[in-house]
Amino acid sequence: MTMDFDKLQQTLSAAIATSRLRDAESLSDKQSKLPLSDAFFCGEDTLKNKRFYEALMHAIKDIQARFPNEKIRVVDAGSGTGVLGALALIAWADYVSFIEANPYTLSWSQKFIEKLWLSDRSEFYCEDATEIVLPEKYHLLISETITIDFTREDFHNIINHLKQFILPEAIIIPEAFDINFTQKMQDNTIVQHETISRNSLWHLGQHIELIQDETQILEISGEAQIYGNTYISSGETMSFFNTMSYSRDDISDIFVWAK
């Protein structure tokens, strides 16, 4: 099958629309952290997928320059519908390993990859990406397991675990972030605004103790550098890195209210 981004996205959207009518059991699955319906929501985000595709095109070109004459191996951690791994394959990666803990979602993605005639360049693992042991080293690691506050999915733990299975000079996508913490009063008067930069975020501990006594609302927004000159800012896409607000009664693993 001749494939480009638009054709792949159309095929994915059609497959999701059909499944929404037939797969009520898997869509409402409560056994896994993220149900198949969440994977569908992310898969239907065309703008987000297109930005990732642009990033993957550039990243794979750079990998080919770094690793001449090698077959490019990609791991897609928390692969959902399989769309990002599929985009890597049509961007000229040679092999993709899809890791997805939800068996309903993984089974669906296998069928989707078969529909694209990409199965011969794909392998699938129904495992936790923070625990899996992979049999080889990879040139590119993709993981979209991110919310703006980094608490609802396992991006940091996944990346830190899977780093042992990537080659020196391998690329991780997304590669960096800027996070804005805006503290407000109930009337939206700003108490404090602070940005956690790209470099320091990778060394983020369990908590950021920056909440002021006067703060009633904490708003978190930011920008993700997918790769190179490809970015996604809060509010641009429907499923990725969107602004979140917390009241003083909310709890997060990455910040604590002042005593």
Ligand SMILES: C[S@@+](CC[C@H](N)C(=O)[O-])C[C@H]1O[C@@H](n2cnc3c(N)ncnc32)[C@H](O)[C@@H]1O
Contents of the next structure:
Amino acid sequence: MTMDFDKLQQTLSAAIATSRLRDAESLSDKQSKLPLSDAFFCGEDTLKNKRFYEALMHAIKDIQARFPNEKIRVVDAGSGTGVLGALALIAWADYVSFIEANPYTLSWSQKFIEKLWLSDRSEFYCEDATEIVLPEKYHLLISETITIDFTREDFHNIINHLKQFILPEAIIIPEAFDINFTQKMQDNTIVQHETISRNSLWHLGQHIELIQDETQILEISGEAQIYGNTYISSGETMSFFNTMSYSRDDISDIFVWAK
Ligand SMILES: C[S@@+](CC[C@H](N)C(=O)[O-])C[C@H]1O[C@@H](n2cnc3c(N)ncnc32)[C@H](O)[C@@H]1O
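Alt. form predicted together with this ligand, vs. the form predicted on its own above:
Next comes the full complex, and the chain you just saw is listed first.
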């Protein structure tokens, strides 16, 4: 069977539509940090998947030029349904290692990859991507484990940990972020705080200083550079990098109040 983006997405959506965990599994799945339903939600985000596919095709071409005659190995960390790793395989990567911490999600993705006839080019690790030890080095690292405030998912810890398992000149997807922090003050003025510039990743432990005010709302929005000319802005897709708003009482620990 020849597989293109549309066929892969249709197969994924059909498989999601007919999936149901047994009651006991469902209870146990709900205890995990990100249940299978979250992976399904991201898997159903066709526009996000399409942009990642464009980025992957471009990145894999660049890797082929950088590493001529090498078999291209990809690691998909926080692989969910397996959609991004599968897209890398149809974009001519040779091999993908899928890493997923939720056992129900990993087992679901294994069956999905079988359905696509891609199992012989895949391996699966049910492990925490911030701790796993991998036996080889990779040409491409993908991780779609991001919320826009970078505090609710493991993206940075994953990238920082897995960097030791990628080759020099390997590509990381997504590659960069632009993030805007907006504080809406009591008198309706708006204060723009900081833009984290392109090509610099958010550093854990870094703080944005807010102006003291009684009723402000803080909003974060931005743009992710997936790879090359492929970007996703807040609000464009269903699941990825969307705007977050905080009220004064619900402020994330990346913000501190000015004294
Ligand atoms: C937002 S979903 C995205 C799934 C998929 N990459 C996609 O684009 O549709 C993130 C997935 O990463 C997994 N995950 C999050 N942190 C992880 C970690 N530290 N190690 C392994 N898997 C992780 C979650 O269980 C979840 O299935």
